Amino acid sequence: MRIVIIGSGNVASVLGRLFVKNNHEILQVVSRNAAHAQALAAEFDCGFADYEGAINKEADLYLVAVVDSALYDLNNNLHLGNKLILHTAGSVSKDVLKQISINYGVLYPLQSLRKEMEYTREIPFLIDGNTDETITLIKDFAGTFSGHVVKAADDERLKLHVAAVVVSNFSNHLYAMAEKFCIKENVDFKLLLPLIKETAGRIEYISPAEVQTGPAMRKDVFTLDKHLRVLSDHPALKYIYLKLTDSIMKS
């Protein structure tokens, strides 16, 4: 496929590399910031433009990888006739693109992506399109770079996006809070890394509910009280600790 990427951030960078690696061609990078577009275009050896410039109309596919709120402004100055256009958002309906082209859909990577990544783990893609023919085309395209492609309607994708925030963004925030706690208390956060990996690895084969451990699960009030005393100088973490302890006890 010949592709124009609209966006120059994390998703645009990682997916662009994935496309090129699997023999697709990037024709142009378009971004609100011309310098950002130029930098990513240099990596792909292709053209670039900002939103005021001319978009290449020779592509087979236009991939929009921008922040969710920006998707609602695209149809003000982008009209592609019958060209296929896809966005990459988890929580935005595919119909946000219906004024831009008669062929549109979604290619949502269910993975945390950062442009600094030196390699890409397996990325599941949730796809959807406005017609059966479009869905088939998107599925075939996604199948060239992922072995895990699943059709998901707007409501399903939104629910999975919510779950993704819980398991990824919320978990990482807890790691950050724990790291801050360890630094302040002069203990080594890195000693927790094998535990983090072990906990994540278990749920590949077993339900998380079945492998829940810890003092809250055991209703070990004695240990919980000791922990809360240690957290007396960390009110934000203490609040989260109490809320999660209560949730685990009620599960």
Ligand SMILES: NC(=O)c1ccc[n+]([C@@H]2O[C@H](COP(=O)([O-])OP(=O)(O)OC[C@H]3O[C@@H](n4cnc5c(N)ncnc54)[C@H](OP(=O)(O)O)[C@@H]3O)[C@@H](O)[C@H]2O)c1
Contents of the next structure:
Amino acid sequence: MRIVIIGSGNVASVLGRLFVKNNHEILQVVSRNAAHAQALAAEFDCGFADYEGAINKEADLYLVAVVDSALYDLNNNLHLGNKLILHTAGSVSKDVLKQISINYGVLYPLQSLRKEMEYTREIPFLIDGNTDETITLIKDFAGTFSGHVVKAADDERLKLHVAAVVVSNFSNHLYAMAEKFCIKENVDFKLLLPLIKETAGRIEYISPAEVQTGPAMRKDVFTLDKHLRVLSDHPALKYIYLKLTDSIMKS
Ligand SMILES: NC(=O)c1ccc[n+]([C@@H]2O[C@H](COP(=O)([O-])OP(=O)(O)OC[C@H]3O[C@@H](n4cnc5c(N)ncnc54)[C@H](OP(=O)(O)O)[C@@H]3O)[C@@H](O)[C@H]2O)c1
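For comparison with the form predicted alone, would you give the structure of this protein in the form predicted together with the named molecule?
Now the full complex is given, and it begins with the chain already shown.
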């Protein structure tokens, strides 16, 4: 595919590299900020433009990887006829693109992506399109760089995005809170890394509900009370600890 990427952030960078690695050609990077477009274009040795500049009309695919709110403004100045246009958002309907082209859809990477990542981990893609032909085209395209491509309609993708926030963003927030606690209490957070890996790794084979452990699960009030006393100087963490303890006890 010959591709124009609109956006220059995390997803634009990581997916752009994935496209190039799998023999697709990036023709241009377009971004609100010209310097950001130029920097990413330099990596792909392609053209660049800001929103005032001319968009390359020779591409087979236009991939829009911008913040969700900006997707709603695109149709004011982007008109691509029958060229395929895809966005990468979990919680935005594909129909946000329907005024721009007669062929549109979604290529949603169900993974946490940061442009600093030097190598790409496994990325499942949830795809959708406005016609059966478009869906097949997107599926075939995504199959060139991922072994895990699944069709998901807007409502399924939205629900999986909610679950993704819980398992990724919330877990990471808990890691950050635990790290802050360890620093303040002068104990080594890094000693917890094997435990974090073990907990995440085992659910590949067993339902997480079946492997829940800990004082809340055992209803060990004696230990819980000790923990809450240690947490008396950490009100934000104590609040989360109590909420999650309650949730585990009721599960
Ligand atoms: N990162 C992830 O892990 C991940 C995973 C799956 C899906 N997604 C989705 O992918 C999309 C892009 O996410 P991202 O992580 O790549 O975001 P990001 O790194 O924050 O980059 C945001 C991009 O949006 C542009 N932008 C910001 N505000 C804008 C505005 N008002 N008008 C036009 N453009 C604007 C920025 O352009 P300039 O820099 O030129 O201003 C930048 O290129 C989002 O829909 C997100 O939900 C992200």
